[in-house]
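The chain below stands alone and is given as structure tokens, in the form predicted alone.
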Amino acid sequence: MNPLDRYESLVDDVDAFRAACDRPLPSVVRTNRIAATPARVREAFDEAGVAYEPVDWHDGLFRLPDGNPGGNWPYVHGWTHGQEEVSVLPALALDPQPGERVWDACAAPGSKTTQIADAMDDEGTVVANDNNLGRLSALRHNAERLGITNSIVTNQDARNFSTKPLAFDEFDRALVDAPCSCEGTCRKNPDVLDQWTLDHVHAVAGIQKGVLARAVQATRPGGVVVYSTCTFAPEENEAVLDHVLASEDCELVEFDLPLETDPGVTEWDGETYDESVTRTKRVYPHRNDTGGFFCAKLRVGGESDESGDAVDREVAA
């Protein structure tokens, strides 16, 4: 069974969606802010002779119609960073602004990290956090070639994440980039859906719950915690939500993205979810030619003060 054929239902063009799937993904860079502006990139790669198009809805972005992101010395300068476009997305959403502390609860290989600490000028604290030692490496090379002095790097199961070793106990903002069946990804992987199953999804959805539910723990109250998945399956998106706003002291919020999005689905094999899950943006690959992917943004609970009002402004494009 191809697990696409599980989603036909929820899109608006089957054919369209599967045609879609079976293209390859465009390769984009961003541009990392902290060294160069988007039009110094574009001067640079004309020097260089790299072919590049400007993403129409992100000035920071570029696609590489000759692949190779890395292969050009704006890259090894710490200039761009190769991510792919809907990667952009949970960060967007979450806002972080200069001198807050934010917690990147599953970071590796590192680029909404970076691009968390591009957003904040490389001023507060982010701390990157993964429980794969061997994925970490790969993280604190890409901080180092993008200059990033602002981060920490923890080896911690993100369920359990513990604030001692830090010198605060709890964080304005929470990125849960989460592992998942990675069905999203399957432009530029196709091996995904050869090697998805049923019972990994089921396996995946249950520390997806954990890693959410610990960072809205970690999360003071009015700040804001953005849930994020390469995957299409419920399973994993609005059923995680669905787990969370009943267990947790927390509420889906409205946001905006700038991207054409679909709102998250109540039903799902017999499954129902709280209503509130339409807040949440589904992207389809033949939407705008990206990836799959799911966002959705969080209040944890308590009032707002007027930092944590600063939060909640909608994405800018």
The other form holds:
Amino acid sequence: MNPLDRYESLVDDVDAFRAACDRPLPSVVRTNRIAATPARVREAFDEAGVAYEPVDWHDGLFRLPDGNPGGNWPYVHGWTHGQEEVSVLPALALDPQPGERVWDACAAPGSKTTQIADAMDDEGTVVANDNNLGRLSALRHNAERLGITNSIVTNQDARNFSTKPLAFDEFDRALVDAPCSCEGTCRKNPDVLDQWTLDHVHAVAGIQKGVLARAVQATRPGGVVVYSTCTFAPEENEAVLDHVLASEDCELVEFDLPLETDPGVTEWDGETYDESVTRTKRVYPHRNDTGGFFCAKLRVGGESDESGDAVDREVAA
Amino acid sequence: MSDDARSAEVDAPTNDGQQFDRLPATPADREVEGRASREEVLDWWEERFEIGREVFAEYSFWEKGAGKVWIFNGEATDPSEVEAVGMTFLRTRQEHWKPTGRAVSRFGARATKNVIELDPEQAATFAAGDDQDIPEWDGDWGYLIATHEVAGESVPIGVGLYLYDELRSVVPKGSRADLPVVE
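For comparison with the form predicted alone, would you give the structure of this protein in the form predicted in complex with its partner chain?
Full assembly next; the chain just shown is listed first.
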């Protein structure tokens, strides 16, 4: 079966949803502001005759209609990184600040890690972890190419991640961009739809719960945890949050994303979830002509110490 | 092993390829034989490329493996048993120290010495990893920072080795690019 069939009940315009899922996505690059401004990237593209289009909700993103995001000088210089549009959302929700301690729990191949380091002005510490050593080499390559100097790379199972190799024992913020069944990437890689199985959904949901629980535990009181996937499956999204809300001291918070989203669902396949999962955000391909995505923002419970409440500080800012 | 031999090992720590060790501040602080000190690293960048010590004031330097020095701008334990601490920066423990291409890309725009500006064709040749004759260079031999102009500003491409009228591109295989010449 085509797994997209099962999500038709969740979307308002089934035809538009299915049509969008069938259209290929353009190549997109993100500006690495550690190395260059978006204006410099535009100048370099202009000089070299590289076609590009702006993305109206993010000034650092450029669509490259002719593809080949690596075949130009801005890429060679580490000014740009190929990254699907929706893939920039979790780091925007995380909103890391210079000087903070940030954990990227499932980091390879490093698109979000490098975006996090960029948002931190390369100051503070971003710990990029992945359990797959082969994929970590891609992460290290990307981090070096983009000139990231504030990252530590670890190779652990994120579900029982140990902070022992680190100079601190809790994070200000954590990102769980979880391994998932990836139907949201079908516009780039239609094979994900053929490979999809419900067994895999259930297996990976168990991993997702374990990683997210550990991320909440490893983040300080008042800190922020962002959970994201590129699947539409509620089993891997709202159900994972429902589980962790019950088992760990944390709450879902409202947040803004710069494109059109739908709220998380409270019912699926006979299950009901905590009402607060409506604060999570679903990104359907037909809304903004992007890939599919899911993103949630959690505040870790307990009293903040003198370093303050990361969520409140953003609201005040 | 005798007690004497065991204490001799403790007295003379050696370089451990499995962990990151922070560089000693000065040669006088050196405990591991052959390990570069922070002072020597700062001196080297200043001497070779005239990149001032203040540029690196906030960074720490670490060694893992034989002579590979990493630059880091965060908090880490010393030693650190992790996969990476910051980014690779400099190859030491050899007669001529060699900066990494990434270090040059990140910090090389500040260099005012041993910088070779390439024209568009030379720049494309360099990025492809090919050697080329540039007899008109009258500066030092050895490792140079190769730059080219992008939209009105000079930008470092990577590290070249200049010997006998020839600029050898030492761009690593995985970073070589086949680029059109941008006039």
